[in-house]
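Next comes just one chain, in structure tokens: the form predicted on its own.
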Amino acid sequence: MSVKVGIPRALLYYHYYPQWYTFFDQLQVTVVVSPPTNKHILEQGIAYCLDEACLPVKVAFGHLAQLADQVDFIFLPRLVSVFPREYICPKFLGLPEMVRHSGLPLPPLLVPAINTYRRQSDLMAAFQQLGNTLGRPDGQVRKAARLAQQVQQEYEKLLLAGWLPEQASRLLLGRQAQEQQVRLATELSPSSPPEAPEQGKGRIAIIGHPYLVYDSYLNMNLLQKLTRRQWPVAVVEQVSSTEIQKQTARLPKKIFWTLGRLLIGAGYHFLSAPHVAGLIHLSSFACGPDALIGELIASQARNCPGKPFMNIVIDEHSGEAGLLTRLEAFLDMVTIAGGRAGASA
């Protein structure tokens, strides 16, 4: 029998989920992810999560005890560091010891050390690490790491081609599984999402992390609610590499939150970007980091009158009547300020 590998639905899993997938598929190992968030999973979360912990954080603690009697590990990667220079937020790194300290029951952690601050290529460290803990030859494993990059390659390519993650991974993933090899972003068609813009008409940008933006429990449907009122959404991964580098160039310091820059930096290029009618900056009560970035989109914000912002921090006792209420004032000002149009700048 194969051995059973669990990957919470939460945090990185929105990044990074093909990636692992693959690397796990390649080495024989049966893959279980958690099931979209819900009201249980939020509340045993929050049962096992400290008080000071952010919504997201907890909400994977719900994820972990969904998973706990199915599987015999859990992958639960030690992140560090995702990008030369730069660290991912604090309670990321420490996350395998919040859990082992919890009190949840769980199988064996599998906790690789994700750590490429000095360079790109320590990946394929972490990759060996958790290769040989599952006991596979270092052959095997490595050609199981390259090709699980190559596929995190190819799903960032559709992401910015306006595919969004469940998307992108079902296109990604269920070719991969009837063909056994990995085909090019350009034969998966990625300039035809389902979701092309049309013409003549502004969009919703949401500025957000993935585990907020495609948790429809946590963001209580929120782009669901955009397109049934016939307001395209842009999102954070539309955004090239290129163009987050050139915006958050204009800072005055480098922002060393990885997952940081890229929201100033997609926010910025949405305050500038014609096809852009507002923003929505979108971020969860005790986050940080998100404190800083969110001012930051906020201030750039007030210079852009003719593009409305609006700023949601959300918890575990947000109603969907206050957001409501918000949402439909925001769209109003955004119909007032000529979004409908698209043609702000």
The other form holds:
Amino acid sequence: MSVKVGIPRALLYYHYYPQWYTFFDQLQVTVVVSPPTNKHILEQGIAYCLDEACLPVKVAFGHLAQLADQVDFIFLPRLVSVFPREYICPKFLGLPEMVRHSGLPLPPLLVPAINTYRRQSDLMAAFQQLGNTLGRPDGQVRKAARLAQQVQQEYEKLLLAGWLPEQASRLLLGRQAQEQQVRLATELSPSSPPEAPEQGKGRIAIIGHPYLVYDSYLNMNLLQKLTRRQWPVAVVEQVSSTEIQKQTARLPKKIFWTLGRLLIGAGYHFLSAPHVAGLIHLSSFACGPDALIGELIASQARNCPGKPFMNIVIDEHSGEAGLLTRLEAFLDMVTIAGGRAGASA
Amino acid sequence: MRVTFPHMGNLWISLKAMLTYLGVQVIVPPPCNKQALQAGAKWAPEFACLPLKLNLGNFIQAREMGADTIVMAGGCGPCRFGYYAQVEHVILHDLGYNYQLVVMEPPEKHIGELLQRIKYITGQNSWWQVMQGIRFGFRKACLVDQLEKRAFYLRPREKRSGSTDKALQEALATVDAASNWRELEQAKHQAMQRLDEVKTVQRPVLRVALIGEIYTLLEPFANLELEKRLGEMGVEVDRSIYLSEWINDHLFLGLVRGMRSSKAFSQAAAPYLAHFVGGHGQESVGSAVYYARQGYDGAIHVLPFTCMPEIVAMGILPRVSQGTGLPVMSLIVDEHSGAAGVQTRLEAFVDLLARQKRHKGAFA
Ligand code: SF4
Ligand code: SF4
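For comparison with the form predicted on its own, produce the structure of the form predicted together with its partner chain.
Time for the whole complex; same chain goes first.
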């Protein structure tokens, strides 16, 4: 029997799953992914994680608990930096220790330090470390890592073209991986290519961290709620890195959080994009970086009166009724602002 | 140009000394107060950390006093402090306060950027004079720390309650008033003497370390006067961060010998947290280990609501407490913190420590 490694369906899973999966698969390691977030997972997360942590971190604890007795190892990289001169959030730096000292009974953790603060190529070192821990020869590890990075590039292209993360993963990783994946959150069939993200006037842009935007349990099916009402959505991953770069160049100082930089770049882009009728900033209660990033986007949005902007903050107590009320009011505003063109016909 | 800067405890004494030494016109905002907090909390994002809200309040109040230029520090992450200045500036701008913003931080491109910013503020002064100004400010910071440490010793032992605080305030004012090196030497003696006048009685005291996030440790308004409250309960405190040590670590890169350095704390953290997590998160974990080794009776971990590095520390500190036997209490502060609630929690914690100490037979 091959070694089984568990990957929690949380945090940057939505950014990196195809890469991580490919790497392990190439080393003949079986990958087990925790199921999509549900009530039980959330409850377990709350039980094991300290109260003061943000919702996404709590949920990650729940996913870890799910994997506990199913696998030999759990993959929990220390994501220090995934882009030169940037970090994600201090909580990602300390997550392995927060988990280790939480009392959650877990199999051994694989904790490579992913740190490309100095240069992107340092990613290779993390893969090497990981491969060595698993006792695989250097050559095989290097090959697996290279393929993993290629798959990641393909994945990002699919996201840019309008596929949502789990659809894109499924397309890329094929049948074998498909068995691991549970049903998609959206109603789009994964076999039909998405509508080009720049088309279809009257899109609602959702600006938020992937672990909130693509976790349909946490966001109470926000994306589905919009598509059901005939509002196509636009997401951060659909904005090219050159465009993000162009937009953030206007800031007086470089943003040193990767997710924050993407959010601002996409936010500024959507504020001036003709296909976007309104913006929703989806954030979690007490999120550190978002408190500042959100303010910068909101300040910019105040200067774009034609584009309604709303901030939805979620935590473990958020109720669906409240979300619906706010969403309806927001969509009314977008309609009044004239954004409905094309969509309502 | 009328320059202001944010408050952080007695930092103002040192900054004001440095800038006025160089002939810069300074407007010190009123000490952190309720109005500043209300104004800051009103305009700042809800989940911004308390220091940002108070900074903003300071700037709003200083603007009303005629300040037109903000000088503050910055950074390059991952903690939020590195982007404070820019966000505060945007908020002030949207409110119609047109401030000139000068941020002192590690330059993005080359060191010339930073030097240019310093020149912008210090104008005609030569670099040699600028160095003297910095030295003068640093000297005051060292003195302030010495006075505060002395007060930590005196408070739990004072004969008449409140006499230490009164003496400390007068001593600090003496230091603030000194405007050249000669006056500063005199001020030092006077200030020390003033504290020596406080009458004490020998009594057993508990020793508690205050650890955590720098701003909330140094700013008494933010921590609801934790040091004073504990002193009154018969507790001698020590703080894991003093201004002069911080300046030596971060601005002088440890050049001044013989000072405690936060490096020791990050090293002590290793068994529990072997990686930096931004801000002082790792140091908070390490300082608990350090104070446990020093035989302290307990530690209070102070942090602002939503502070990221300290939330990581908070998740780990219970383990440190288990491993070292040092009782640790976390105190989260924000604009809703009430004095009564804090007082009750402190009393309960101090009671617990006293009981434990009696139990060990170490407390008469
Ligand atoms: S970025 Fe925000 S939501 Fe994500 S881990 Fe950090 S605090 Fe939590
Ligand atoms: S250390 Fe904490 S309180 Fe200070 S700026 Fe960073 S996040 Fe805010």
